[in-house]
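Encoded as structure tokens, the following chain is the form predicted on its own, with no partner shown.
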Amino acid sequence: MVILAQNWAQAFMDANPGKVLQVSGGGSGTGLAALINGTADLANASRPIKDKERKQLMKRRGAEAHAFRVALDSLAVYVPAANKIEALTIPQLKKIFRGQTTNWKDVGGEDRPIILYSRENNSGTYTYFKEHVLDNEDFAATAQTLPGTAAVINAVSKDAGGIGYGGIAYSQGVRTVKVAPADGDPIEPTMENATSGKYPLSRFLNIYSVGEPSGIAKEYLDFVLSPKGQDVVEGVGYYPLPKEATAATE
């Protein structure tokens, strides 16, 4: 979410001269750790906070975590633009990223080794993919971990055998693959399919605070959830929060 947060912060500061925000990246786990240890006022996370993190936050900061839904994402599966594979099922993706399917010909592609690109394990995107595609089993040892979705996309775009995953906002030089549940039809990761819940790897993106936000943190969150803030979401390439979704979730 770092690019999204940077754009939000810049738009907020442009609208509020004299107010300054600082944005750092590193993955959902890194952001939540900063929230716990008091070096951040807000944490962006593409996964739900863990029970262990909640307990740590209460112990260190003396307050509950509050989650705010701020955007919608389709976690997309990416292949090089020249790859002719149109769709993969979640069971096929599991076998690919577990290292059990190692050649594209085994899923209807060319006779070419599959090269795996993944996020690092402190990433919310990594956690989501592991939970929803791998059923919490381990990635193949051959998967190359990279520090951001942009790095994954860059690697896949240059590797004829590559496959990776990440937020829908990243798509230059690669192509998204339709994803099918085990017993359903392939679905494109479009805004309509994400909003309706048809796309099987849709997720909300969140911002976490320590207790009820106040001061500039509240002003920033109000901006993020305003029409101007949601325009930033769409401009970056994610999907605006559906009107029926409640912003504050807990």
Partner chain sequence: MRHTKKDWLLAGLTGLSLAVILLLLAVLLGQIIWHGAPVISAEFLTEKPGADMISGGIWPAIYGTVFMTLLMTLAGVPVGIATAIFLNEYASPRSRIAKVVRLAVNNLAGVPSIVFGLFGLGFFIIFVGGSIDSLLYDDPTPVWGKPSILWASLTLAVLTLPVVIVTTEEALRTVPRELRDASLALGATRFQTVYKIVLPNAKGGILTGVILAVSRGAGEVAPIIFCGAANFLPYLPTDLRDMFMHLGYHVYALATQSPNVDAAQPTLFGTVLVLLVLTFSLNLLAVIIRARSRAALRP
The other form holds:
Amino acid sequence: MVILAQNWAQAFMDANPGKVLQVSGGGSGTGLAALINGTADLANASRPIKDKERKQLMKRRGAEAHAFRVALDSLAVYVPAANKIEALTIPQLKKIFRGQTTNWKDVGGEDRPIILYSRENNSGTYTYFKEHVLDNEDFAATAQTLPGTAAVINAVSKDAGGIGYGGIAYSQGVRTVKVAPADGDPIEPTMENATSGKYPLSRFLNIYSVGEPSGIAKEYLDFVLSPKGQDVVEGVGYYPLPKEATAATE
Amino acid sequence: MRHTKKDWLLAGLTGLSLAVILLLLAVLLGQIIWHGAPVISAEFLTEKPGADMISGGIWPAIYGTVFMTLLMTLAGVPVGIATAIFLNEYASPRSRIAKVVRLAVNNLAGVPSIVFGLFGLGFFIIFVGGSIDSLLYDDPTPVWGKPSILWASLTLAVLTLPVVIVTTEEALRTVPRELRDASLALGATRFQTVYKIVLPNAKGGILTGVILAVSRGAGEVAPIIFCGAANFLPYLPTDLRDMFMHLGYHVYALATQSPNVDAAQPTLFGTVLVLLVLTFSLNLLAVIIRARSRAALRP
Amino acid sequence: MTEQVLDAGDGRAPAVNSRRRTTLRPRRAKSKLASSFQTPLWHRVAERTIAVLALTAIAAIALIFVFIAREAVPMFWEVEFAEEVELRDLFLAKEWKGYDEPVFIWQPVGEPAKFNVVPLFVGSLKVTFLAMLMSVPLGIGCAMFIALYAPRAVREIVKPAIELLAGIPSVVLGFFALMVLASWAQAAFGFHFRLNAVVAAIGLALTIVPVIFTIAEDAIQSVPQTLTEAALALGARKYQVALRVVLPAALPGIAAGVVLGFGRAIGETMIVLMASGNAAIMEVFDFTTSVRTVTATIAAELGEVAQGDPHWRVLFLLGVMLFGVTFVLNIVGDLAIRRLQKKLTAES
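Output block for the form predicted in complex with its partner chain, input the form predicted on its own:
Okay, now the whole complex, with that chain kicking things off.
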């Protein structure tokens, strides 16, 4: 999501000369931790805030967390362009990332060991994948954790046996595979399928604030939700919010 | 002397290890220059990065690195020079205090850079910054107790302290003892001797140490990850409490977080090249000054 | 007593310097330094300031330890910590739900969070050991070549070249290992993991070689010429002198270089963060797997946790342990160098 935040910040600063935003990167945990520690006014996160984080926020900043849905994302599963595998089911993915399936031939591919690429462990992407694909079980210890989705993509693209996951906006240089729910057809992670909710790994991207946002934070948030801000979303490669899901507060 | 087969073998093996290292160095520099040089242009050096971090330039990162390094120098160098003067001019070599200071300096030199990062966070940001905040403001939103260019610079000042101390001490040692003795014999106090005789004569060496420390500090990334470096901040820091972009951190961010690593490669190589040119030219400057000051001291 | 400050920090300045300093300063100089009545006030102030500033290094070491420990030790009494983590699970294997045997696992996010530091130390030691395996022979080899065989012209080129290598920021070496070395190494050796301990170790070795080279070269140069000349006069061949006289005499210095290089390698962050693959695999003997080191774990995770969280405390604990390890290594290296100097000054 860093890249989305950067683009929003840039567009916002272009539209409002003289107003300066700072963007710091990392996973969702980075933003929420910064929010709790008081070093950020807004946190972008691709996962819901945890109860523990809510409590910490209340304790340290003395205010409730407010959540705003700001974009839609399909969590894509990547393989190198040369890998011909068409689709994977969620149970197959679970076995792969748990380390129980270790060769591509077991899921209908060629005979080649599977190399797992994962995200750093407090990123929203990591948490989402762990909850929705692994049923909260642990990743295989052999999964290499890389500090950004870009690093995952880069690694997968160079590794014939590689598989990784991450936000849809990053999928350049690799192939995304269709993902099938346990009892359904393979679905491609397109905008329509994400908007309609058919793709099993779709999620909202959120911005969190401490209490009601005010001042420049409020202006920024309004900008993000405006048509201009949503254009930025599409430009980066994520999906804009569906009309009925605008900015619901949790 | 006759050389036997075994002589040649040993010479060959040790020569080979040297060749391996020089080859790796050459490959590294070659790759970076080959891929990086075409990217360098006036725009690349003077413009702010685009929102994708790939387009545009790296000026804020250059500025941030230089600004941070300058602050670091201001904070660390006087302390380092004072320590070296104390060790070399005042303390008796057998005194316990000098021994402990030396031990501390040696140890400080070996503390891992990431531990300095933890220190900057735990001491400067949480303790010092947090204390200032709780004294001055009621609002729980931190003003001083958050990552900033000030805290990053101070953290690096501590990190580079041993480099300054060691090289300054070396420089002080090259000043002939006769000069000191003559000065003292003429009735000058020890401080006058240090101030008027020793320091001017050791100037070149001290400058070398300072430059080496600056070059070391400019390239360190691990300590500033939590202490003030920002991913994307296309504006220049104007306040000590601002975060800043940094060349080294930019390399790390580009290599791991840009949306399209292949497209980012030219920018990445260009940034690495700029960082290397910066540190190398500082090192080169240090070597030249050192050579000159040594030549000047030779009778 | 020789005056010597060990330079582990940048490997640029010569670390073993056998020049002795004899001082003629009066015994009581220190206590008298500010007492003379004709000294202007500001001289005395400046001298006091110098004496106080000289204590900064001591203060820094103490503050580093205290303020890192301060963030870690509340784990021993905090309820919030105890609710989430059992202290012994930090170090001992445990049979977690869903596993058939006790395992060492670092999975700090999840329910329950698993904070076992053993795989991280295994990773750190593995990559460090590999890097030492490469850099010790290379560093000593280079030093011997330069000290014993190289013509003056070669020496004049090589020494600055190695200083140049020492001056390369580690993020650049990490970048080089990640972008260039990893692909080459995989093409050459067919590694299962593209990013692995070997690739990171090559990157690390490039930072360690200058440290070992500088100290080893100084140690070899400071072997008294009388020793080598005596051996040659007795009819020894040059390689015999090199291996049986010079090398043993220089051994304590070389050992110090190795210890300091080890400390440097285990504390290096950016190279392993970028090039080691960061998988916390509990595997001791297979060097081609990915590794997750202590340093990379701190760098990658600390930014993502809230202050005071159990995860935060554990990461600072890792910092304390890392500090402890390098502290001990530094003292050992320091002692080795001191002993070397004593021995040399006694002999000459």
